[in-house]
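A lone chain, given as structure tokens: the form predicted alone.
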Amino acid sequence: MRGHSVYKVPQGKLLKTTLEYDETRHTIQSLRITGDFFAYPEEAIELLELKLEQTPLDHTVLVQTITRLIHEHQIQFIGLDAEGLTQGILRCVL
């Protein structure tokens, strides 16, 4: 299945997500993240898109996984955080 979401992160920026997911396994197959937020290093978004493949579409698992990836890869966001990204991803499956 495919879903799309446009989400205004509270106290943040606009986040656009496009998600292809496995309905049976309820996991991410591919993810595209865009918006008017900033991320450093530049390749951080591509890294997150890749690393989140096969991740379960579960709020707790997504927040924990995204938070871990942010710390492991020293990603800095302006206008976005792990919770906001999780909300944007999950809105694609509503």
The other form holds:
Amino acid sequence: MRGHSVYKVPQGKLLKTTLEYDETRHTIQSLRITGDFFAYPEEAIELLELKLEQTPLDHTVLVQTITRLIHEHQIQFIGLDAEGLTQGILRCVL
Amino acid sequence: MSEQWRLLQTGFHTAAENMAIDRAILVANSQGLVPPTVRFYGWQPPAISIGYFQSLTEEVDVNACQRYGVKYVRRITGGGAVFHEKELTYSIVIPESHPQIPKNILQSYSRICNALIRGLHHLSIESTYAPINDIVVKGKKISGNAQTRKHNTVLQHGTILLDVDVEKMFTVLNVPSEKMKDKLISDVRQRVTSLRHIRGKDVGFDDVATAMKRGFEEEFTITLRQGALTSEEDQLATQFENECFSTRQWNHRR
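Since the one above is the form predicted alone, can you give the form predicted together with its partner chain too?
The complete assembly is shown below, putting the previous chain first.
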């Protein structure tokens, strides 16, 4: 299945997410994160998209996984955060 | 004696050339080949730049751009889509380790925007920094800014709007639906201003550049000395233009 969401992150920027997901397993197949936010280093967004493949579409799991990846890869977001990204992903499934 | 930085006034260039020059300065500065640099420039023909993370086709009506001779380019900085027509664009390139640049990214936005705020003051315009990356006059945006940090070097570039034609802007930027277009145009008119609108007359590119030069000199207690791109920067810029900013692979990558 494919879904798309446009989500204004509270106090942040406009996040546009495109998601391909496995309906049966309820996991991410592929993810495209776009928008007018800032991330340092910029290339980290592609890494996040890749590392989140196969992640369950579950709020707690997503926030934890994204938070871990942010720390592991020393990513700094401005106008976006783990909760905002999770919301963007989950809104593709609504 | 105050520290000397380089001032580049590179005139008007295409979108791909402009982004290639900024990146070339970033690389040259990171290699210690050139001093901290402030650059003022314009766009010819008019162009849209999109943020690094934006989808080109989602933000830009590529066919309309071709019809109206508007170029488009993906920046190496994040942030939103900008229609560059009547504006002064600046860039600053400086080592991350420079004592004048806060390590904290938001604080460094604020510091650099202060130079523009001082510059606007010299044009008799009182403005304030509006986090994350805007400068506003009476609540209306007059300047948008975007920063990246690569190779331990800061590049921030941004615009000072001389004039704005919101309707023209939305002939080349995509809108969620045609039904919403009028509302969107009216919203943007409410939220955005320009030097022409504030002053009630045209303010020249060169006058704004002179004011902004003073603003940077005062904010950073430096002297900006007129310079030129080095031959290494020229070569790098040509390379970045050909291999990156003018390519479909780069501009359509998201």
